[in-house]
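Taking the form predicted alone, here's one chain by itself in structure tokens.
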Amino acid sequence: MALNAAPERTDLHSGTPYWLVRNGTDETYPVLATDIETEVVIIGGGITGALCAYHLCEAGLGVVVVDSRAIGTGSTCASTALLQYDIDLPLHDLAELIGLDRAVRSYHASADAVRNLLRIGERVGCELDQRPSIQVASKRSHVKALRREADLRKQHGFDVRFIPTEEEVRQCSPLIGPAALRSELGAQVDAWRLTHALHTRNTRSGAQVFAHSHVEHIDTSDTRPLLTTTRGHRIRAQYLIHAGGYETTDLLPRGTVALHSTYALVSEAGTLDQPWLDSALIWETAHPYLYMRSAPEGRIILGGRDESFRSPPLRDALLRKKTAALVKEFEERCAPLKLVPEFAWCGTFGETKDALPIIDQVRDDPRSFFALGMGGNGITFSLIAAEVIRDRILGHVHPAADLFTLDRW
């Protein structure tokens, strides 16, 4: 059946996201005033639906961007942006999962998509760092298995490194182990910036960019979807895209995505008098897992101690715990390094039973889709359904599109 329902607004994050107060909020776009008609409307303005209407426009399409909020002021400014094609599940468990095939195209699709993301960058004025991803074994008990995910990478042309002591490690990360792999391919972003530089691009070819402009009924039954918002505005479009993260969840079928409460802070300027080797980014194999990055200013960006999601109260009420936890262990594994936190926050997030995202048209509605990346390669995995959406739109078949149906489970 068509989906005749709007997504409910949600409370995605709370604390200070350290990209907020670093740029600001003095991007303005319009509020929608007025009965409109496009080829496409995205409903969310946050990095996926910039990243959508990105490669719309370059195609030629008319576009309209709506969201509730402030533009980037969702999950999009909370994001620590780590990108790394590196999936949440490692290639040998995602291929006892999924099929080895079917894996190793997922790992390379996010791969392409992380090299695809610098090339975007640099075009639309918001450049990427380029850095290696290096993740440590959080147990000796973990490093044959990280041996083992290093080869088959390897036999599937990804560029990996095995480091297989404890003291080469240290020459290397931060975080301590008795072993690592290291990826040459990941990069980080301000996934805020980037956002707004997109909607700078992306309004420069057409595209209609709308704020705090809740769409509060759409109607799929005619052969153009029909947004209506709470002011009482109608959007007729061709296509519709629902690139609302995580608060498009309750549209999807039951159990389809899990969500979880994950927790983040930025230290003081100067904690670090120069950047770990190669300004890294850093993860481990324990799930959940401890991350971290460089950022300007000698500070470092931490982020884990995720917990299965439960209410937003519920989620705020430990950031303060929770702050003091990822504190507690980076000095414990970091040392001599010591942190004090100027920025903390909290945020949710989903994640599906493979890791990997949903890129699908709607159930039984084949004008609408789903462009929702999941899990710790949210941005990657926009881009990825942002080329997906495309090609089926413009009636082509992006080699990745199989991948990441709806049916698949």
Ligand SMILES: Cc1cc2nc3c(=O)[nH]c(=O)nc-3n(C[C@H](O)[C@H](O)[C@H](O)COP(=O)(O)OP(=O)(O)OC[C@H]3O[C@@H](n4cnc5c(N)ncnc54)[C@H](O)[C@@H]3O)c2cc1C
The other form holds:
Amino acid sequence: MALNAAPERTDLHSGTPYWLVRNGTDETYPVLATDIETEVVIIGGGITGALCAYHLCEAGLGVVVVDSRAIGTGSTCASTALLQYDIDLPLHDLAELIGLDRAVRSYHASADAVRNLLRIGERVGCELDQRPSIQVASKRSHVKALRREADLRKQHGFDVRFIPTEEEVRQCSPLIGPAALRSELGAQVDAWRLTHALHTRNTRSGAQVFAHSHVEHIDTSDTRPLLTTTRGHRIRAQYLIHAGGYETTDLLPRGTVALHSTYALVSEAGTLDQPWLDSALIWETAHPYLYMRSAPEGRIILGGRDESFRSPPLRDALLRKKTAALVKEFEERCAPLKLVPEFAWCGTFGETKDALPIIDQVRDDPRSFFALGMGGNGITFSLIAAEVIRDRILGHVHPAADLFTLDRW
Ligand SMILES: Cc1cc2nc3c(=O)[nH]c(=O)nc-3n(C[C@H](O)[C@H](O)[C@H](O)COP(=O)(O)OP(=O)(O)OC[C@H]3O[C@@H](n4cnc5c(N)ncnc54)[C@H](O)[C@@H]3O)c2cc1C
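Show the other one: the form predicted in complex with this ligand, since we just had the form predicted alone.
The next block holds the full complex; its first chain is the one shown before.
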């Protein structure tokens, strides 16, 4: 099987992702320069590959991670990294689409993932900031559905509160709206730093991580997958995990994933004298939605203005216009706050019809797996993928394993 061509650095994002500037790029990993054998090989060393490797190392398995780019410089460094259990589709809409039981289980799996990410961050020395998440009604006509969402979530054990008036919304959110839904569980992180903290810990446990090593061919005709890199080196493994992010969508049945371009910015330091109440993660009911979080030094991270992805050059050509539009929308809807962007970038993300990830074995190949987080919850979904696939390899069945398979549509 031939894989995607060796990528350009800017295929997944361009502009100036804040995290790369903030952290520098001095985390280096070797290039694969020999043939090797291992128990599990992971294609992709972003946050998904790093979390998969973490759980496999914890389980005592031998792991090799291989990435075409510098590690963490795919979508991971572009992520605004709001960690919300609230899935892009509200619970009541998801229930209509996939049934109440599966929808509630998906929401609970996502909530468990946020809690587990908090624990893992602490263990690997990259603590996440715990934050509530507030979803603001974009219009008066959205209020009824938001109240219904609050009731349904409460009924199924989620810690949420409906905020019924604009006056009360103003007290906790810079984004104004006629009502809001507050979820207590949420977090924010620097996804690039978490990725490297995971790889550091994993390599101490024996994992090997290779950068700038593009896998161009996979042979699964033998019982053990055989990967060949562009430089001609081979990796033989018992199991293979595809954690190649949105470039992996080429391997999925046509129409499984729709790609979107998305835009983000970070404001100048000192934009906020003091953070809004509880520094909550803020988003809204409109789709696509505007979202924001606070960042160190009084900065605001703002994102949205998504549109269908056509190509990296077309996505990038809109960066200046989209940045100006985000600022204008922020200043109109968050008045009297003003914002001057210091960093702006754009990226690509994938979305399935039910806004849920793809975590499954590759068709007719019980030794290869897809770990593909999707949508605005990409990172929490990455952790669910890491747990589900670890359990599959160890011969266990994860309670969420049936929710994210490829045959669910
Ligand atoms: C602007 C933006 C904002 C976002 N905000 C959020 C958010 O607030 N919350 C959230 O949860 N998610 C968010 N996401 C989504 C989240 O960032 C992604 O889901 C996540 O980063 C995906 O990580 P990954 O490791 O799967 O992919 P990547 O980071 O892209 O890593 C995949 C790696 O695989 C490598 N690769 C691919 N093919 C091969 C091959 N053949 N050989 C070797 N290597 C290969 C690539 O080089 C790449 O480095 C956002 C995304 C963007 C772009």
